[in-house]
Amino acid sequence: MSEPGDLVVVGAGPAGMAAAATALHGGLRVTLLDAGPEPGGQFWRRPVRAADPAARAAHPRRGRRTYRALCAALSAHRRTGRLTLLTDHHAWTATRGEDGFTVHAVDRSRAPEETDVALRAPALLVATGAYDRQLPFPGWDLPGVLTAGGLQALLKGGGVPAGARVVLGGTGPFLLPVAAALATRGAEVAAVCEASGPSAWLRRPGPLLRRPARWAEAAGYAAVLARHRVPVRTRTAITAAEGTGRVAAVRTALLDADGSPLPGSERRIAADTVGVGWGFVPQLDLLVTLGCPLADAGDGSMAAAVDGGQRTGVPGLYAAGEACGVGGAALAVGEGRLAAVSVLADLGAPGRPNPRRLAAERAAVAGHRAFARAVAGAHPVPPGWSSWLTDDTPVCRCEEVTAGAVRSVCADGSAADHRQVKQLTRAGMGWCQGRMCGPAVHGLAAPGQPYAPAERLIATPLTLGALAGPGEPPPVPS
């Protein structure tokens, strides 16, 4: 069992960085881990190889300087001491006690070797982040089919893309930068399929407008794929993927209002690598552990409940980033320092930000917020995406449970939600724990509400050492 220090960040993503920067410049002892190998998260991910030049250029530009201060601030804090860093520790469970948290980590910095290591607080920020949502289509399991952030990722660690013809489908922003970094590291993007139309921002064009540098960004990512001629078709979405031992092709159809495909409107177009991506569902698996309320996000899925200084309705407990619903990482940095705020006022820390900047910073949280909001409202899960599953099409991957097997237990009554749906069928009990199928076996067990995950005691796979080891406390850094 480790030392107790003041407080532990869990994530090392934009959310973490802030947080842990604004604690430590507050006075407070932080340790801050991560399951990658270096602070950075999804957004700011590294190259593996830091010589490669393609690497280093997939690197994301935006934010770059932001990046580089918490980097810096980081660093002086752990020549002081007052900062440990765990990079490459995967948080297992986290128990709350009189005290304050503890927190289990798996050490993965000397693999194959593993042992748990226990961190000590009286205050827990979580900033775990989101994963990829996916919604499952006959031929999804075919090698080839990868999630967008999956293609993203690879072009960030090692700067290469996964395939020579690639077609990207889902909904979102998100999928153009993607699209225009595959484009520009030589990748023939023959398609974006995004699922909705134009006019579902003019539904809501406020707060589009009041973000100049958003149209900005987007009209660079729009002239990379100009440049490149890379076709963006609306309205339309993968409903097959087609080959025999890896993807060859997909076909793509129109969509009529609620998301079912137009008759007569499909196409054909040969692929040997697919992205899609429907957004991103918050990772609460910590949080939920702790007892953490959870509240509507807007985009089909739950994510922490907190009030404006980032508190969550736990004591001592606080969110910050995609964990409280997906927004970019301009809104995870602030959500970050607020909650670091929080915690040095409650905690009776001498060093806070004065009233003005502290004011200014949640403005601009409310900002981006309102944007994140506007952005899942342009881009919701089509209602009618059950409608391209045939019975045979897998659904959870890992146990084989199909659409047919999940429609049969919610058709009987027997299942009314995914977690009894997955006492039925095993649906979700297989390495990814849900992760992969989670959102898609609650959509089509209880559609149109949105999804919070089932509480699981071990967050990530472990070995029965680690499980068993006494809690080590983390190396003293040399």
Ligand SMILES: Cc1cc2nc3c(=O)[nH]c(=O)nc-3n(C[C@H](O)[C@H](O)[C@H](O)COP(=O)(O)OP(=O)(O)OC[C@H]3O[C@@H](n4cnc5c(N)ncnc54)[C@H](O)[C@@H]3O)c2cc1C
Second form
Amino acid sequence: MSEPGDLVVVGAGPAGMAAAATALHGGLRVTLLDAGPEPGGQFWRRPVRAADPAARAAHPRRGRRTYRALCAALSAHRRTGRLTLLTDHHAWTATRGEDGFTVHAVDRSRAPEETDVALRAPALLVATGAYDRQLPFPGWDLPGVLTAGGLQALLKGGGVPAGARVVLGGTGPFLLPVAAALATRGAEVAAVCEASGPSAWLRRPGPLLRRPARWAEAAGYAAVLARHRVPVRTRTAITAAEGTGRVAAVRTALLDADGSPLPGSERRIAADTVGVGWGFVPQLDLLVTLGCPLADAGDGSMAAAVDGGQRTGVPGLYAAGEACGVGGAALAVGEGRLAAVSVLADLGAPGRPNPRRLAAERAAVAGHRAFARAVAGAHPVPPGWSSWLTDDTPVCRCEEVTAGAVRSVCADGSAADHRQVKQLTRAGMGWCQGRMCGPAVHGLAAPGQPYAPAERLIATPLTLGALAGPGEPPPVPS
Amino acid sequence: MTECTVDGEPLPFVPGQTLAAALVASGRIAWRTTRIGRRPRGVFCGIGVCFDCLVTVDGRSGQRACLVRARAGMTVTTGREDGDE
Ligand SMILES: Cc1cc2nc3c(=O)[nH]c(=O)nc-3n(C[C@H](O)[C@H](O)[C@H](O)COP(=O)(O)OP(=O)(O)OC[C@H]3O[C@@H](n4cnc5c(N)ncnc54)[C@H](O)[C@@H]3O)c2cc1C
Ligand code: FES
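Next, report the structure of the form predicted together with the ligand; the form predicted on its own has already been given.
The complete assembly is shown below, putting the previous chain first.
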């Protein structure tokens, strides 16, 4: 058990880094932990040291100054001893007691060896980010089909393009930087299939037009794609992947207004690699475990419900970044700062930013959030997505439960949500505990309603050795 | 270039790379089969969420190749069904 500090921050992405820096600046003792090897999160994922310059080029210029400033602030506070930075630490559960929170984490810095550590503090900030939302389609479990984020993570973090000829599909602005990074790195991007129509943005001009920087960014990716002659096909979805042992081609189709494939519009595109993402799902495991109330994020998922200062409904518990709804790195940084200001106020710490700066930060966050909502509105999951499933399409990759099995328990009325489907079919019962199939199973069982994950006590599977480690005994599942 | 051992063969990697990145760089995209349908699985989410990429590292099964960074001298075995004990 370590010395109790004032604040534990789980997740060192843009949100967690910004929160830690602001809290440290205000005089608090902070423990910042992340499952990854260094701070940065998904957006500021550091390339491997010896990776070639092209891999570095895949790195966002946007926000690089913020990143450097945050790194400098965190390093300075490590030297003063007020920041404890724990990388390769995966928080797997948290409990709340009378004097605050205890976060249980496994230290994997000497993997595969694992040690349990317990961290205590009166305040806890969860900034665990999000992961790509997946919708199954025939062949999506073929090797070579990855999530769009997975392609980006291999490229940014590992310097490795996963294949030579790539097709990307799904919806949302995130497909563009992935396509641009792959093209820059020499992969042939045969198509980007965006399910939304080009006019979707025009229906929500207000918040979108108010953020010229984001337009410039989109234009930058578009220029890269044009230079590499990457075709972007709108109102188009990948409806199947084909191949034996590895994907060899995808089938795409134009979508009608509700997202069903238009008969006769099918094409076959050869590809050895496919990247798919339908927006992001907030990573809520620790928050759900702590009883944090959720709210509809407006993009098909539930996210942590927070007030204007990022306070959740649980006293002492704060959330920032994509865990509160997906909105990009700049919003995550702003939310992180606002959360830390609330922690400073709630703990009665002396150092707080001046009111004018705070008001400006609040306004910036509100602007980014309005932008994020508008983007989500322009890139919905098409309601007709399930029409491209065949009965033998696996929905749950872990337990290999098919769409037919899920549909039959929904059709006969025995399952009304993903929890009931899980009990009846085992979908969501495997290693990933429904993180991958949950949103899709939910979409089949309760279409049109936002997805809320089931409670998962252990956010990461542990070896028994770690459970019996030197930390505090973990809570017993009841 | 440094090397670790995968299924008895040397696997080169760049320091800092995960096992998954090193495997993909070497041309391997799948390295285990599922328990029921014997379907091939490799890297899918790339960030530790999906558990498709499980390998055994220095005798410990159930390790996610996309999270574990390759180290010189590491011994990795692949192909176990679902990384089960
Ligand atoms: C795979 C992937 C790639 C992405 N790439 C890009 C990109 O290239 N460009 C772009 O604009 N946006 C990208 N995004 C979107 C990106 O998530 C956001 O823009 C931004 O990074 C959000 O910041 P955040 O701080 O909320 O979360 P993240 O940056 O996701 O940070 C969350 C951090 O929490 C850690 N964490 C999560 N759970 C635990 C736990 N239980 N214990 C310990 N640590 C934990 C994670 O390791 C991670 O470092 C990507 C998203 C994903 C999922
Ligand atoms: S690829 Fe998903 S957990 Fe490793």
